[in-house]
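Just the one chain here, the form predicted alone, laid out as structure tokens.
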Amino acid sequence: MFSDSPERQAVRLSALALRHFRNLRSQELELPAEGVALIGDNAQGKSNFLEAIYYLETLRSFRGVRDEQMVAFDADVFRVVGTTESGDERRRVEVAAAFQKKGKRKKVSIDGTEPERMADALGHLSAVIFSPADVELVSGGPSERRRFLDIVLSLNEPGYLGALQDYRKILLRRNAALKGGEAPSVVSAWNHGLIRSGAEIMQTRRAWVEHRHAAFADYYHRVSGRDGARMTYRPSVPLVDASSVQDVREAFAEALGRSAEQERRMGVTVVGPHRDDVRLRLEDEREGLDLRDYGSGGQRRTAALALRLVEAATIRDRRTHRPLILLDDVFAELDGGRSERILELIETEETGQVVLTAPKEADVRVRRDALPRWRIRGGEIST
């Protein structure tokens, strides 16, 4: 499920237009193709610069907000649009994406033709972004941690946006049939769908945890430099023996049914990958214990480093790309050795562009030599 692909191509984004997003200037770019280094004080817009960039990869925010909240404020409509180059021929796509308050609509074109599923627009950039707000990956719910793997799942591995897609509508349904009171029997008839779709989910979701926790594990290892940390996959359906898709179902199918009359009383389903966790544990003298809980904010910034550096190489394996890497001042909050690391480690890893966002020169440390430096003042970039 999982295979590795030793042919890998860059994706560049080499031009950005950007209208009435957030507080940057209505403006058309032409990114180098090594990358750049955005230089800035706070409040200038840094940060929306790489949210712009990576709404094209995910059509959402990376900081979870509504789109309506991304449009400037004497707007009605932002749109961005990116233009990437990959291969030796230079091939060109050019992903647009727009949004209106007014009717809240959403419209995505792929080189100037919209898709027939807006799944089809995802993944252009094969971009990962890291921020200091990915703290919350470790010390938040699990709902971050689901939030995460749906991401890097939905954007590489085929069939599972749907799978996600359809379970969501169901358990909808079916939350809405427990909170109203209806019979088991009208609850049950929703049985089936969730089942199909919940355990094509968890078995995804194993199945990566699985394949990456080892990378994970040298990852955090090598930007510590000394701790250690482990990722386990943390279902609400036991699945000790279950192997096989149609395990998954059988499993699920017998936790939906010891779960009925918990849920007849809470009016709620308890029990699905709506509930999952990923369980990030140290490795050290104080082995097994949770990161979320007994990690200090050193140890909680390297699990989610190591997070994003799992994401990167997921690219680089399931689309043959070596990924564009977005860094929001990633340093600011790490010690000397844990910048000095985690440094080497991007150098050194297989990776494409590198867009990166700082408060001064000084501060740009990734390919430092290489990167034009561009400014920006109240929204507006100058290069």
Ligand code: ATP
Given for the second form:
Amino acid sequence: MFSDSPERQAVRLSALALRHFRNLRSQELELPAEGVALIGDNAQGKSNFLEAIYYLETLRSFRGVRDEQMVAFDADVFRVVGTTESGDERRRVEVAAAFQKKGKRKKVSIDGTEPERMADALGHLSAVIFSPADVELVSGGPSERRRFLDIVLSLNEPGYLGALQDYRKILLRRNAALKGGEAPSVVSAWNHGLIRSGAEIMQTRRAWVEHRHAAFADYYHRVSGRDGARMTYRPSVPLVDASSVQDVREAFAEALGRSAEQERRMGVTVVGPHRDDVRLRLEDEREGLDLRDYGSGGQRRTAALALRLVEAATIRDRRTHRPLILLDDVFAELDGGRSERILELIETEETGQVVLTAPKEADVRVRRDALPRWRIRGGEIST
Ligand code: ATP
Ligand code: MG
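I would like to compare: after the form predicted alone, may I see the structure of the form predicted together with this ligand?
In what comes next, the whole complex appears, and the chain from above leads the way.
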């Protein structure tokens, strides 16, 4: 699907320095250009290693935990510094992130300078992480899929993160007014801002799903080798007749009007992008079986992988370079055929460096012998 596009540059992580990040020994590492396979027994720090790398992309844990949790038990501050290189002239960028438990302070710098806005601090690695927990994207509730969308779009669509931050702030205040039983005029004073930011969020989410649903179906089919699946946007505000952002605003305003009675009763805003979902369905003769309710374990994992592959494709297109692929022991739970086809996809799609973890050498099949092996024991990596 992407092979006819001109060869894209990869951003590669060339060096990584760790200090007091979970159980990882404080150390400085140089990463091979093609990537690395990190092998180690359970609970030695493999996922922690990928968590540290991915922290430089999103400034949060891919496991969805708070920053405090990643500071080594006996320390107060963790620090992760990565050096990326891109292009033929090997342009270097240093991304540094630190978090202090006491005072809960996060500090980020790009080439030594603190970015003014959060959005400028994100996405410097162009990384995608695949993990066994991704199955929750499919099996879990709508909030899992909203979180996925929010991360992908914040990293790849200009303005999205700002709209999301505005929306959340306004929603909190509006809900506080509803909960406090304030007069309707006090509640509706927040509507203008809610509608503005909310419409931008919905419009961006819809456009992304519409643009990417074919790729999702294609990846799903290629990995499963059999059945198909589809992805559709399920906004809580009906948008069928709304195409421009102005239309979306009007639809949102109308939906708020219709739900005014209900939200007074419940003390909470009941329509808006905070109630959206992305439906993932099996494509079969009984059209519309939700993967969440009817998918087998393998089908759900396949759909989750397809979502991550779509995320990688988004990075490739929006940031015009090949993503760094982080694979956390992802083949453990898939049948041989599916794992083989995923490997093939990851190798044939334009991906950059690959950093993968596995408990056993035998699980390392990506780029087969080309990928150097590192070992990890008790948080200490030997290269
Ligand atoms: P598996 O193969 O089971 O997935 P893993 O190698 O991926 O194992 P990790 O999740 O990376 O294991 O590391 C788990 C270890 O890290 C546990 O022993 C845990 O106690 C330790 N650990 C987690 N958080 C911290 C922390 N903040 N400080 C010190 N150690 C921590
Ligand atoms: Mg792990």
